[in-house]
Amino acid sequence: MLNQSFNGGIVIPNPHPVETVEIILAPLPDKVVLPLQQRIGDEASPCVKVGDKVLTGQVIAKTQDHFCVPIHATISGKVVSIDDQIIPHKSGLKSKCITIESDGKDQWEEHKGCGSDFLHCDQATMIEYIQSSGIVGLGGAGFPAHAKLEGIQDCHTLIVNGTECEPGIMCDDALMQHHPREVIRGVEILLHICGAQRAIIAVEDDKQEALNSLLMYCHNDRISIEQIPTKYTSGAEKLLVKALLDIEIPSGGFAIDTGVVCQNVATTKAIFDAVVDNKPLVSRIVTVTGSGVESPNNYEVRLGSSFEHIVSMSNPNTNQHAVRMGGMMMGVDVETTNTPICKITNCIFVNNLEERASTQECIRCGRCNQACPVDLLPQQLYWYAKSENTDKAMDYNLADCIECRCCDYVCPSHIPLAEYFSFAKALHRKTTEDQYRTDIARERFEFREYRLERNKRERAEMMAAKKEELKKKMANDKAQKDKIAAAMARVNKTKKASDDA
């Protein structure tokens, strides 16, 4: 291995440490709210209607898009509504959801899998099980797992991301400590599917207990467990590949383009559950932490449960709270704890409401440039984003910004740089799309004008040709009449001469 680090990044101490990393099994919720719009892909269409009885693990919505995954009931009970409800999204808008009221029985629908003898199961079948089980990237991206595994060619290394680099989140740490056997077996399943020569499980060096647990159950020579320095954002795919393999992924490229497949450790365990234990993805481990709770902890909770369902178990104080889904750096602020837990909800921060520091003018200190883990120039990008000069910002590789907010964290002027960059990306996409539509409309207009002019010219040429043809015909007719008249004159002359004789 190499130095297993990268340029830039920042070291952020865990603001809410715990003595023991646990996993508490949350009780079944009274109801679940399951959004039909997942992180990626089209909105799913319900397979059930209001009043239907459903079983845990039953498919209740799906799309025709092979890229997407189905949605499963996460409890058994009755469908009580299919309507618009608030979902965990930074827009704060509502989306169509299926609400299921629990019957308290948690009766499961049977599912197929390969079982423990998965090595005798072909890759296509295993990928089908992964898709039908609804598995997506549980690290926060939500990218469908089967789509990443389909069509893999020349894969030499599988990287399982157990870094969990955002401070405060500990759900993956807890998973590796309490389910190491399932993680290792999940890695073996992925090795079988992608045909890689080796696998590396990356763990930050502040997770010693997780490392020890994985080492205890890892008896496969093709699997190595590597520690990397605890530094944010070590879990970013390109940075992890660079740190572990010294492979530079070019701008706009992906790890798979270089023969590397990356999967989150929680996704890997979910793949084990689907392939070996025949269970679809109906629950996940969620960290509840923040200055607003007395007992930060991890909970295994059914998808669709409300944030409040597990926040209440961590003893929140009576202050006003700011709620954030995901990490303190790259998470999303949500308005209420009535929001449903979804597949990418790895953490819920409940913080005491505090006044944010006011934004000042940039002092050109250059700290943002030093902290950027992907070697961009945030100061220059800020000026171009602020002036909405997105073309120039793209020239400075704005598209490579991973919006990790390292630049925000070190900025003494408290400028929300990542927000500017996110806005600039969206504006550039919109400008590009608008320009594309304008170009298409102009091309259509120009082609219409060309077609009309062509039709006019062709019609004029046709009329001229007809006139010329008519003239020739009239000339031919006149010549023919003259010939006939001359012939008749000869006949008459001959007849008259004959009569005179």
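Numbering follows the first chain given and starts at 1. Model, not experiment: these values are computed from the prediction. So that the term is clear: the rigid core is the largest set of C-alpha atoms that superpose within 1.5 Å between two forms. Compared with the form predicted together with the partner chain:
- For the conformational change between these two forms, the C-alpha atoms of E354 and R451 are best fitted by the superpositions of different rigid parts.
- Here the chain acts as two rigid units, and between these two forms the smaller unit rotates by 15°.
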Contents of the next structure:
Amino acid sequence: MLNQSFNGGIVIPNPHPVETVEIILAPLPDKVVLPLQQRIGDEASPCVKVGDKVLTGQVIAKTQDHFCVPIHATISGKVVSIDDQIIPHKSGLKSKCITIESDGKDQWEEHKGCGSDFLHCDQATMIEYIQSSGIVGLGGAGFPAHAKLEGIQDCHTLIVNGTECEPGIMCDDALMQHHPREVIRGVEILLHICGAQRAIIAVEDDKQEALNSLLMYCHNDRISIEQIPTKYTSGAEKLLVKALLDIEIPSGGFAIDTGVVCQNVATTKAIFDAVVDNKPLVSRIVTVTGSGVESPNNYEVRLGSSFEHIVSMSNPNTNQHAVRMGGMMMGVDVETTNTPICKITNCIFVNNLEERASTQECIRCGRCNQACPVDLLPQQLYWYAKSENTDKAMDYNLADCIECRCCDYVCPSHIPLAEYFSFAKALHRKTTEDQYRTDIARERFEFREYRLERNKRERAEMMAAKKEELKKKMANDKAQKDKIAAAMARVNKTKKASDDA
Amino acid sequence: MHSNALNTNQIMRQVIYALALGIGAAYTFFGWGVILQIVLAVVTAIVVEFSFLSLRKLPVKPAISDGSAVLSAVLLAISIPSIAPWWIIVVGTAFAIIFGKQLYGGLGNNPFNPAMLGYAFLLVSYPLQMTTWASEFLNLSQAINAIFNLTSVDALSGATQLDEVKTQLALGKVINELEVHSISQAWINAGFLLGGLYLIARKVITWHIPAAFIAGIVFVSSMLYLIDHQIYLPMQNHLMLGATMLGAFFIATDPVSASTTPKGRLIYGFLIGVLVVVIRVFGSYPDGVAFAVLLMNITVPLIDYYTQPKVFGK
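What would the structure be for the form predicted together with the partner chain, rather than the form predicted alone?
Starting with the chain above, the whole complex follows.
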């Protein structure tokens, strides 16, 4: 057990525990809906048309951006539409999706990877396979996996995150219990790619079975498996690095800045599949839980299936439900179970609709600063976020808030603090952008004024110079004229004199 | 998704419950006046809060049921003499609620502790009534007579121990000649101390402010006692006389007007303790808790700003 944990954090018991953690293979869906907009990066452009036949694992959309991953068909069948559909996002907005109707055959496209003797493959090929197989962080953040692995210089430790600290979610627990071999082999692949000396698989101390099954398959002395205390937010990358290695990743920095690479266990398993077989990511394990279902469970399900497809297998009751994707702390509420499962859908919470506890005034009791895992003062941030004084909120390190909602959880006045902070961050971004724009505009204007002024001045100077010159010339001319006149006078005089004579 | 811990209303209620021991002790020594003052204060607080919220066109029920007005009223009622005339507590409570809280925008927005603002207002405006304490147990009819000015209370009243010490010292006596002990005050302080420990155990308050408050009192009073034990009271008298324990556990810990950072709370509590002794010894008022708390309330934004904990990764 480790003792160099971070401050704060909260212990929340699993609200819907199960006896044994299993994985049920969900039947093939009749159709899948695959959003073209991934969590990060540009919207992909489709490379199939409506009516095309597609095979499972076939690339159906991609982007130019190397940072992004391509999108694969997750079943074989026919493309029936490319249009706007509801996607699991807190905005509730629709986004462009490709809909494929299943032919029931699940015919795969040919694919070939490094094979089980993967150590002969070079790193670049492996990373290429990881990218082309569409692997993103499956823990919930959806960060493209290859982007974390490219160009690594000095990496001393690889951390594989099996903490799954949000109460209720058990898909990673199930994966570690039922696919320990793939996880361990995946860790070896990652060690090979990032060149780290050692790897640590972090498992929470309430997942004893997962630990046991990993230990059974782990025969590599560069890989250690460590238990960490079950505490919410221990799964957050920065806090996990602190808990395991006692390294504090600097504010605004990344794990790799301190020589650490982090990947989630489910991502590691997907990387194993991608490297060994070059098999695209077409399915994932999803937990269905909540007060609205009788039998919470984990399902291995094709991406793009609707939430309803697996929720219906968990015996939902007949009450009105509030549906949430992701954990009960950091997840997002979605409108209906008619939403497609995507790569970051680790969990679906189906809760009986309950009235939200009414909010009261902040009494500055400070319970939130005790719970904050990054040692902020949420009560002060709240004060400034509420009054939209974002500069002052930034002074109180608003930017370091990880929006884990520990403060919400402990607030005796039930204030949705993290929502205020998310809003204040967005507001700050906007005002700084606006400020930047007005600064630019002002500078432009000022330069224009300066330029006009300068032109005017230069013109005036030029005119003055010309005038001077003209004057001189005129003066010269006058002198000349005088001379001529004098000469003429002289001539006349002599003429007159000679005439007289 | 919220924890099952206490919510704001329950926190306020817990504080009121925790006052019971101290109030019980005060009742034992001063009688029914204590209870009557509390009743008058609570009724006034609710009426004032109700009318003010109606004037501001705000929902009344959530604000009344949060218990904060009642708590302020009870704190003020047990701070003033149990035989003070009825209008004292009525005016004081109304002042506390209106000027101490509602004019700043209600619960959570007040920079000063409302009860202490009310107390300071009363002490400055009506010093005679505010320093005349019951000298024995009064039964219900005696208490009613005293509070509603039906009969003279001179026979039943006197100054507090701290007041008495001040007067005697001014007359040139030294501490050794005085009998500085007051069973009633010691018991009342003990009651509030126990109630306060209950609040810490229930996690309603943290230990920081009370501990620092007491440390501040111990520090200054022992220093003074070392300098001259003829004219300065020893530490134990400062701890067990006046409003020390009430102040340490119930007044300085009012979260709204106190510092909120862990380090800030230590500084805040300690300096209140220091000020309490300084005001008692060198000031012209017998007790200093109210003024010490109000003075330190002013410094809270500054303390909070400069005692921010180190943020992760900075």
